[in-house]
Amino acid sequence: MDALARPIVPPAPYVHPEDLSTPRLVIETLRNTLGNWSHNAFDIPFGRRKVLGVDSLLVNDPAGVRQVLQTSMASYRRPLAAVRPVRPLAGAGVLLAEGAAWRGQRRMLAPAFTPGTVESLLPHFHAAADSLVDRLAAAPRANLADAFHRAALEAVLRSLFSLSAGPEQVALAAMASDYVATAGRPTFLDGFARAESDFAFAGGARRRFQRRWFAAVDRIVAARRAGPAAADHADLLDRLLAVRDPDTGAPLSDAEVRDQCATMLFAGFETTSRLLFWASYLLSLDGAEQARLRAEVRAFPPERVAALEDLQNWQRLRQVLLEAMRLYPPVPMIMRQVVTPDVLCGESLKTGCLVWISPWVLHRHRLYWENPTAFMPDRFAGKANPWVTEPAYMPFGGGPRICIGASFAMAEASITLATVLARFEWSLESDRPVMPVGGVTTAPDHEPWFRLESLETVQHHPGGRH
């Protein structure tokens, strides 16, 4: 039966018929944070319970989510359990900064992510996408998770530093991905910590990673600084070096530049490569949708994209990317801790209460979505920026702290996926389901192999853009 008549429902972790007991909840969370939910979670506007003595509130109500992340955000902060695993990756950059430090950083970084700036980076996205398809053409099969990881890394290296991906940079990506899958996963010690320095005896792997990660980023920054400046601020590092504090006129320190580069480097390739993988996986399950996208791309080939407005020619492709982020949100869980008493969803919350906002649950919630577990890109037809206009859709977070690089990610992903669609058809080699696993990002439980069929009738223009 045609996919439009019976939408594809991709594999997902088991949903339990009843709320789990605390011991079972602990066990299932250790296995996969996306596999500890009951059917009830996808029906209720909020749920409250104590877990290991900690008062916890799951918030699905969009008004409650907005209260936590926007209107009353001063009453909530990111708990240490969420900070400790990410600190080795992001340092004191904008991702983890709080209060006045965050506001200052956000204000200084904003000019680096304007539409005009993102448009100036399109040649970098094209170059990385062309390198990707040239590598894919060398074999009839590919590990697309790995291929997209390398392509997204190259795109952010070119955009941030005007560098291509050499062996050291590829190793850097592998190091970050390994960290996310191992030492970067939250632990129960993180949940019991009262300071970032607590339980230092268990943090050796994180400290070793941070030393290696920051040293590698420092080397990249130093090499870029030693070279000629990019023409007309054509990369993000030039823009960071040009940033001045609006109050004091001071530039960013070396450590501040390093931390912002580390944040952008990780966020720029890890989440975008996951989006590209999940979109490609969905298209391997739905061949009719893959064919429709290919027809759209053929009508307006990637090499014609020279401005952001050109991406409007790929409305269907945009819908697929948006739906991929709904089914597989880049960040599957947002945690906040009450720092001043508040009333949320009619519930009185005391200091120390944990508030859970799960894009994984919210994006599959039966109150807000038709056929929520199905792959239905048409649900985003005519919606320009649904992460702003749709209250139950938050692939980039929400409130003032919404991801500053959303337009960067969408442009990069659009050009990369369109370039692959123009050159190849693909399908899965195995029938084994790919299950999403929750962590810092939503990752696959294994990296499947895809069969690639080259489309020789489609012209390829590696030498330039119109």
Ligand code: HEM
The other form holds:
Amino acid sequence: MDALARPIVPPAPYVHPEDLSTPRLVIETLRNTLGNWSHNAFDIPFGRRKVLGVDSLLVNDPAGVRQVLQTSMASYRRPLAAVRPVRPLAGAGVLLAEGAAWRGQRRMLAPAFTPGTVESLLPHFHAAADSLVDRLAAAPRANLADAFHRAALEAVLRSLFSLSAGPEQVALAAMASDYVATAGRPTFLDGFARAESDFAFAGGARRRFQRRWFAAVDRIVAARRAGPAAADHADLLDRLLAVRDPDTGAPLSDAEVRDQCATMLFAGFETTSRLLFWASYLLSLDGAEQARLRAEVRAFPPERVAALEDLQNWQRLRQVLLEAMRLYPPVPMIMRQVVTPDVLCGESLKTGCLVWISPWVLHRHRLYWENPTAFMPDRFAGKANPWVTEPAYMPFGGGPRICIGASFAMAEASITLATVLARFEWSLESDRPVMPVGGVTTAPDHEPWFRLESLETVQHHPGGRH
Ligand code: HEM
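What I would like now is the form predicted in complex with protoporphyrin IX containing FE, since the data block earlier showed the form predicted on its own; can you produce it?
Now the full complex is given, and it begins with the chain already shown.
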């Protein structure tokens, strides 16, 4: 089948003909935050609505989005309801910092995410991808959601600490994932809190998690610091330890190093593993596209990738990853709350108003995309970094707080997917559609099994590179 002539329209939750009444909106939102939208949301530049007494504005207009995330960013901050559940995972790291503290941290961390640094991490991405395919080779079927979760964790652990994912690290990932699905889910108390410390009586599970999580990250950092120093800055911990405050020359304190590591661990693996899952799912729905990518990867096998510019050889693969993040943005919602009254999209907003910027809605918006629900990687042809150049494409957020790990994630995902493509052909065992469910990340409603066919003709090699 020619995928260009008849593009595939992959599964997505039902879009309601009319805006939902408040009770139904609440029910649908609890069920799936991607399943509460009406057709209207995908046509309008913005929409305002009061839900349970809270004034909220959905912003689709790219100029409005830029205003919130960039030109008037000081008038907006993450709402407490979004901060409280994440604090135990990310501490005082850059993800949740605000104002001058955020600016200082972001400036100090920037050298750890330059193209040169990401290039120095490529061997870690290769090593994580190689152990993924070795694990997949052990059985003719696989739960790829789970396999990519482990692989993305391994990539970030190796990149941060030069560590492979042993049992203790796998337990660490399980701890974070369980937390997000249980005590870390936002509650109605988060919605009513006026300060982070409010309703402390109900925060026992979060405090216990934070103690265990930080203690585990402390142990890893301590073990790694006790080992031989890596003079060549081969991992991100080296970079963090080398960071100096540009004004005072002071290094980061132990707690600061720990909080940044915990932040990177959390922000880095859940998101990239979702991207890898949805890209593989789309490629199992579109076998012609999968074959096309395999041909591209065979022409330039993963083991030849030693520098970032080598990734240019996989243009089509990049387009598929970009299109996967358009259709299934790993972070489906970016929330802000007004802290200084502002006029946005012509609407006067008072302090406390919630502003919703939804990559899910924006990426499927009819004003900005042709055939928005279809899988058409061609739309990204010739667009190297569309998250910077395309106003309605924002899988990594936008403005000065745009994801610091975007090129890290793109390089890691390219190497991982290419390594799997070179080694296996895959298809779904069942016809049951996999539905995206909105949460902190866009998760599958069930984890499907994939049939894997090993491609014996392709030489898998471990040596040479690392
Ligand atoms: C496909 C993978 C990824 C996606 C889709 C993604 C998405 C995002 C988004 C949407 C934001 C902005 C959130 C907001 O403004 O409210 C963000 C911020 C952030 N991301 Fe990522 N991310 C990915 C991978 C990574 C990786 C690999 C790392 C680190 C190793 C990372 C670290 C961060 C950090 C530290 C922030 C906060 C930046 C700041 O506030 O200055 N992310 N990410």
